[in-house]
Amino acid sequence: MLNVSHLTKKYHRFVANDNLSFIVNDGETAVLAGPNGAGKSTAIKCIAGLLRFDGEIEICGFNNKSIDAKKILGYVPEIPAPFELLTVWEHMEFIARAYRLEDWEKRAEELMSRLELTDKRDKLGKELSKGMQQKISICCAMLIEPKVVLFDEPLVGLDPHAIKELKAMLGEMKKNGTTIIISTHMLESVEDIWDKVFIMMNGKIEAERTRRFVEESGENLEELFFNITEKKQTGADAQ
């Protein structure tokens, strides 16, 4: 489970993050979904502990920056960062060493048997083109079986095996009570697998929907959100 309690984030007098507070339960999806610029990624990153923020955030109870949550939080970021000396399968075992992991080998081949990284076992990380490079990101989060785990535009790069790899992996892990939290501007990558939606705009959620409030009240989700991000740039563009 995710709270994430007024959470505030500041660039001098730039806010990136205003007052923002939701929670997503155990096997729930959600989306944060908004244009470029909307305050997405940084919300993600304050949540994965990487940037100084007013507010609180709890992940399954406890503080996000405590070492209880970072041992069942996951992250794949949006611009994939490999070590750039290590190989593929050093990857892995980086990750299981930090993370105190053990019989971890088994999850490990599988990980990289399914998002076809067996072959690029020995590759450097920077001898891989960026795809695969987020593949090693994709790896690494799941290897440790988070309870909570976050992903930054994560199709972005990926080849159509990945992507239907991908959403299974995403389904298996809703099954077992994962929390999944993904920032994304493009609705039709996540429209079969999202639980919940915070559409964000400057910083601010401004809609907040279930899938089950939008199939009921045949609300058009893809239409909602252009009429929020397109009528707030319009009056923004205005001033």
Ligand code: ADP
Contents of the next structure:
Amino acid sequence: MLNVSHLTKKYHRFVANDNLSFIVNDGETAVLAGPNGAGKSTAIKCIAGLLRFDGEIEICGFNNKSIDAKKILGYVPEIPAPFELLTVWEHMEFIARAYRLEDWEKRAEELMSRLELTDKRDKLGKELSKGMQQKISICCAMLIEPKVVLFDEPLVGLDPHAIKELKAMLGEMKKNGTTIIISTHMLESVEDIWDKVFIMMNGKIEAERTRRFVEESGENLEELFFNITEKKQTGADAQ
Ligand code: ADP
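Having seen the form predicted on its own, please provide the structure of the form predicted in complex with adenosine-5'-diphosphate (ADP).
Let us now look at the entire complex, which starts with that chain.
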């Protein structure tokens, strides 16, 4: 479970996240949606414990900067940053050691095979294409069997097979009760997997919807998204 409470992040005077509060339960897939610059990556980096912020973030009840939280948190960044001089397999080994995993080899092989990295096993991080580097990030995040996992724009740059496989993995994790948070600027790319969506604009959550609400009300989510994100200044606003 993820509990974000009054998260505010400023870059000097610029407010990138403005008092965000939301909860994502076990087994729930939440989407942070919004155009470029809305503040999605900043929120995800704060949750991942990479940025200083005001407010509180709890991962399954643990403060997000605690070791207990870090042990159960997976993070797939928007821009992959593999170790240049580690091979694909050494990345798996590194994560396994850092997280003190046991009997991880079979799982690592399986993840690599599903994302078609097996034949790249001995390639160095720097020798791989961006898409392949992204696949390493996904394997590393999945290897620890996180209870909460963050994906920042995960589908951009992946090939169709990897997208299909990643969506299947997300479905399996959800069944196991994992809390999943995905950021995207393209709502349609996640339309078959979300349970809850937070539409962000200018650092704020402007709307929150559950799948059940949208299905029962017949609301057009895409229309809502564009109404919020393309809101033109009215005469009154402009004054
Ligand atoms: P998104 O992920 O929704 O595209 P970001 O969270 O990356 O949005 O960025 C939100 C806002 O914060 C943008 O206006 C961006 O320019 C600004 N921003 C992001 N990172 C920094 C930084 N390191 N320093 C200053 N401003 C930043």
